[in-house]
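A lone chain, given as structure tokens: the form predicted on its own.
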Amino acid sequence: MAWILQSDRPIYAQLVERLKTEIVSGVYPPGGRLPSVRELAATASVNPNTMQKAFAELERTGLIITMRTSGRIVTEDTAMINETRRELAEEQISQFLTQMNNLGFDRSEIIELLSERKGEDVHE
């Protein structure tokens, strides 16, 4: 199944974000092998060159490592993975707060709404 990508942002940036999410959530565990560029490009329905650009960015940040004979693997540096996880969470929180402010909610109203939801299943 193709990945859902939006036309309002660069595709490679969305691929980087998706792959980071899959790494921090354990889809690709520390030390785990990633599918090839061509395999992932086919899965995402994107040009392999675009996927290669996303891989290059992830390699630049250190989240993935290229092994000469065995392809690309996820770093075993769990501190780096946890930091990336936290950064992604901070981005989500920031976007949420911006959207809530745009809806006219102030901080206390946001906290009240979140408190009301506390304890509910987050996978609804």
Second form
Amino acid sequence: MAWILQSDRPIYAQLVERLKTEIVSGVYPPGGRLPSVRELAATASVNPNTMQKAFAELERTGLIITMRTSGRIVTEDTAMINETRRELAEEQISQFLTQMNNLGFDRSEIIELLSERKGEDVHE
Amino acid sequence: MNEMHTGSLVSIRNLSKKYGKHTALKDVSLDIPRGRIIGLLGPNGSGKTTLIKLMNGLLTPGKGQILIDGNLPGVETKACVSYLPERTYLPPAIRVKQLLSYFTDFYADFDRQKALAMLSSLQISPDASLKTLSKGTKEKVQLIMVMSRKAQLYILDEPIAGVDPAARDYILKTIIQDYSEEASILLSTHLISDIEPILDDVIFLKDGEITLTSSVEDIRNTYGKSVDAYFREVFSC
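Given the form predicted on its own above, what does the protein look like in the form predicted together with the partner chain?
Up next: the whole complex, starting with the chain shown before.
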């Protein structure tokens, strides 16, 4: 399936986010091998140069590493992966809080609403 | 991949073309590097097909010049340019396997095995006669032939217009996966949103003139909207 992309933002940034999510969620585990740029570009139905650019960004941050012989792997640094996970979570929370603000909820109301949901943890 | 090109694959300088009094192309200059997928976008009658026909030597320029890999359109360029015309040129009575033989004879860079594999993925029998195939399936066959060449430049005039969405996905994936990093693809389309994520760059053509050349990401960065949305804005009636 082609990845679903938003129309109002650069495609490259969306690929970076999607790849980060797949790494922190274990689709690509620490030390695991990543598909080639071409394969992943075909899967996502995006331009290979754009996918290459997304890979380069993840390499720059150290989340993925290019091996001389065996393509690209995910870092084995689980602290770094956890930190990325945390960053992604912060972004989601910020978006959520903005939306809730728009609905007129203040922080304490939001927390109260959330605590009502405590215990209904969803496992997929 | 960007660093791999050595000079332009296509260089177009001050190209003009008139049909009688009507100006179809006006002073068009353009460079196409290697390793790029480029969308040629414009409303009906903007000059897309004229430009493509000139690049394939099917029309002669009024003024200006086209060089492809250093050559004027002709025998040498036809050996390295794989062209999908907007209309079919194939005789209806021919079978798919005869078409495979034609392409094998005509083009040294034609990969018969690859074409067979793609036909089989789309469940098209090599024994089928073209006249028995639906319009969309004929278009698929023709696109398969064109994409099975190891060309330097693929020029696709409205490649997916008549093809169903599932086959469209398959064809786009095939384009992404199989073209060489040294090759480029120029494709004209009005179905921008379908094709936008696979494009590096876009060229906007309006009334025979280039009004914009940009990367897809620059348009999204600058205007905060897709090329499709931006196109609708620029060309709104």
